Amino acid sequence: MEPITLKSDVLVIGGGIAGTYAAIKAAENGAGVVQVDKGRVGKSGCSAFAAGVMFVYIPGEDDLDDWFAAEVRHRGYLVQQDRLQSYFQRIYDIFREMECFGVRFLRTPDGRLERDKGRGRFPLIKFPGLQLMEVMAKTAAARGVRQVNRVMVTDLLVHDRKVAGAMGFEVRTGQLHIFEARATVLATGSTQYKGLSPGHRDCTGDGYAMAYRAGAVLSGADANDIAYNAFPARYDIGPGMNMFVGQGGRLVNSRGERFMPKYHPLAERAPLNTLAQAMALEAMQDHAPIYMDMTHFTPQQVAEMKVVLPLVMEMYEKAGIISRDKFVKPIEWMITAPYGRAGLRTGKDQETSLEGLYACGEAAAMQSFASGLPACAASGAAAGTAAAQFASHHPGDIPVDQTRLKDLQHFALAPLHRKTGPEPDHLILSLLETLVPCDVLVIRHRERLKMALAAVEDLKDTCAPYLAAYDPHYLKTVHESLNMLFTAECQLRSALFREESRMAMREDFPFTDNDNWLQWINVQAENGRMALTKEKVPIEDYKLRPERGKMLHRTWETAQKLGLVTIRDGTLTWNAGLTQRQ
């Protein structure tokens, strides 16, 4: 079959909230827009399983300085504070615009937004789950965005470091698609390596891998804003943690003890990375399995959760966990696969290091904006607007290197032509076995990170080049597995490179070092290898600055107070009776 060629002013790759907002804003700024997704726009990725809640700063009700400071501290000061300030100034307008599009949020009888507790100190707003992305996708289509579904994009088209579009294949027929565009927006999300989290399985680091091969600079793989999440261990059900803990859900260990109050003042409402660290420490004390206990919830609480999380609650009922509007038993709970967030380094308009390429949502590096749905929407709006303006100022077509295009087409389809070879599921399971143990990327140590990296490199050499696909749909899984393999290598190398505890815990470097490690770690291809470099955070130019010097990481400090570890002269020793892998 001959490739199908589509031309546009702006190409948006990704069908979640960031990509859809980018498409809407590009169209509103006069651009002809094509939006492509390997699933279906509005139905794939994290946004479609949006958990029914979001954090929105509301002027007149909230303290902007308080929200801003909390976000900066949460990210260990590894943020572009000027970008973050701009985000908080835009986010309420983005929220109000979503309401104008038709997204329904829960309000009180007097018309005020319903705000409730979630993770952290600040209140969240709620919306009936599935309608959010349905409205967003329809809004984009109504503005003339051409939505191309079920096309897996594999590579960017680049000429002299200028991005000319992308190419991919239809996941049912295998037909190649070439997208020529004056500006391109990556909104391909992050990855949880196809772990337990429903809604994250379409997010497989696709944008990271194609951007890296094209020569873009990536950043932040070492210190994700959300290192892990947690979901039921025995049921394929989720998300909903914000609602569960906001309504009073309790994490208990195998002894029936509620343990989070001893690890963090907010207990179960602590940040996700703190929850993961606490659960890992409980496991190392042989206090696993862990359970989420919601048996004390009232019927009224359960009824509200059915509005906000309809699919989740329906699945709990089918599994016999809910009966007659009551949770009847605790749910075994566990840490999921780690987020791989090797995002693209971006500037103030979400532009990347390659001309004509923009990145938004979780495809962008973590230091550029806050986490969550509103942040992804705001970054998408900025990227779409900037991409449209770029396209209008660069009206000529960028030449496509035909020789390079043939090489990319061969790369995309090669697994279909192999009669035998390993299956991509083998690679994915091997990655999960390597990355999921909590003493790899939650509680880190040089030797264990090296072991994990060696396993990834072995897969890269002995498995990845020989993967075979039975049909185009399985070809999609092959490319997803290759993209996750790249992300894993990037994440492990970056984790090894950062020699301190900050967003994550290092056994061998238990202190947060504000003298030497207020640094972003950037990654770029260099002579066929992955080159890592430091970039100093311009902290002296920012409003908020941490105390200089070294200080014991807060979770290691708690672990020492609880008698789990002893730290002397910078050296950490586990106390007797703890399970650890050497």
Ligand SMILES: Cc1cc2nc3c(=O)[nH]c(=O)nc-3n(C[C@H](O)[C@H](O)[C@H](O)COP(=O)(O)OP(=O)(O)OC[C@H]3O[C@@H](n4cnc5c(N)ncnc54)[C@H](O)[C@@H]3O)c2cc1C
Contents of the next structure:
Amino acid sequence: MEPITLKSDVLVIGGGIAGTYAAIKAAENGAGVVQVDKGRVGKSGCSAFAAGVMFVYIPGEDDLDDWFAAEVRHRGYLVQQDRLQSYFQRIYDIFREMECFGVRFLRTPDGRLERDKGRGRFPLIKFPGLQLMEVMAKTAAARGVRQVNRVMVTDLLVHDRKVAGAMGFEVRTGQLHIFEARATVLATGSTQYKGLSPGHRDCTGDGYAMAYRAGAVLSGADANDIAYNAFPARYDIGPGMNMFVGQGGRLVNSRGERFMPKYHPLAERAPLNTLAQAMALEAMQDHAPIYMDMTHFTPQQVAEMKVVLPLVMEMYEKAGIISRDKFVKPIEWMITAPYGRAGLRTGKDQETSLEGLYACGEAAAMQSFASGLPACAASGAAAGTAAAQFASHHPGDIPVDQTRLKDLQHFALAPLHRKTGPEPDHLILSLLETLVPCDVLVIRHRERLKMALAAVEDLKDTCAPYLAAYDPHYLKTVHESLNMLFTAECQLRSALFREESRMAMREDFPFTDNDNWLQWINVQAENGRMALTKEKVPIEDYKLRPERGKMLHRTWETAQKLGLVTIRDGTLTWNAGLTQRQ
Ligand SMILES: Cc1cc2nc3c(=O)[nH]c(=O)nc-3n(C[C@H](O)[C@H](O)[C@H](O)COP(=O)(O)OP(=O)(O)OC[C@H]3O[C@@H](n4cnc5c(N)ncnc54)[C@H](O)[C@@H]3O)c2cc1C
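Shown: the form predicted on its own; wanted: the form predicted in complex with the ligand:
Following is the full complex, with the preceding chain placed first.
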């Protein structure tokens, strides 16, 4: 089959909120836009399955300085503060624009936004599930965006560090597609390694791997300020944590004790990384399994949650966990697989280190502040606008390196031509077994990170090159597993590189080190190997600066107070009675 070639001013890869916003804005700025998704625009990725809530700063109601400071602190001062500032300036308008597109948010009878408690101190707004991305996808189509579904992009077309589009294959027929474009927006999301909890399994770090191969700089894979979520352990049901904890859901351990108040003043409404750390420490005290108890919710609360989380609540009902608008039993709860976020380093217009390539949403590095629906939307809007402008300044032929294109086609289809070989599921399960144990990435230690990295290296040598695909659908899974393997390597190497506890906890470096580690960790391909470098956070240019020096990480401080660890002269030892970690 001859490849299908599609030409456009702007190519958007990814059909989540970031990609769809980018497509809308690029089209509004006069560009001819092609948007490609390996699932269906608006129906796959995290955005489509998100939990019906958003944190939106509302001018006149909220205190901007308070929100800003909380966000900077929460992200360990590793956020690009100028970007965060501009995000807060734009986000209310973006939310209003979404309403104009037709997205429904919950409002009180007198027209005010319904705001409720969620995770953290700030109120959230709510939207009835599913319709958000349906409206966004329709809005893009109405602006003339050509949406190409079920094509998995495998590589970027790059020549002399200039990106000229991408290529991929149709996941049911294997038909090759070549997308030639003057500007390309990468909006492929992040990954949770296809772990438990629904909604994210099309997100497999594809953008990170293809950008790395194209020579882009990735960044922030170590930090993971949103390191984990937490979901039912025995049911593939979710999401909804913000609503559950906001409504008063309690995490209890195997002894029936509610433990979160010991770890954080906001208890269950603590940030996700603190929740994961506390759950890990409870498990180490042999206090697992852990349960989410919502049996005290009133029927009215349950009925309201059905509006925001229709699919999730239906699944709970089918599983017999909700009956007659009451949760009838506590649900065993656990930390999900880790978020792998090895995003592209971006500047103020979401431009990357490669000419003509923009990244937004969770495809961009963590420090650019693109996590959660509103921030992903805002970064998508910026990327789409900038990409359209770039395209308009670069008319004429799109330079495609035909020799490299042939190599990329060969790489894309090679697993289909192998008659035998391991299945990608084997690699994915091995990866999950390596990454999920909480003493790998939640409570980190050099030796355990090295062991996990060795397991990843082993999979790279003994499994990855031989993966075989029976059909184009399996071919998709092969590429996904390879991309997750890449992301895992990036994440583990970056975690090893950061020798301090900041958002994540290092057992061998329990202090936050503001003298030496106000640094981003960048990753780039260099002579066939993964090179890691530090980039100083320009903290002196920023509005908020942390105290200099070293201070004990908050959760380690709590662990010490609880008598779980002793920290003396910078060295941490576990006290007797805990599960041995090394
Ligand atoms: C379970 C869950 C619940 C959440 N709930 C909320 C919430 O209630 N509120 C909130 O603010 N945030 C929530 N978040 C976070 C939020 O959903 C994400 O930050 C946001 O949706 C990310 O948007 P995105 O566009 O960057 O990526 P995604 O929405 O993940 O979209 C990425 C898209 O790229 C496509 N893609 C990937 N690789 C390729 C490829 N190789 N070729 C072609 N297409 C590709 C995927 O199919 C997907 O459609 C939640 C996250 C999860 C996982």
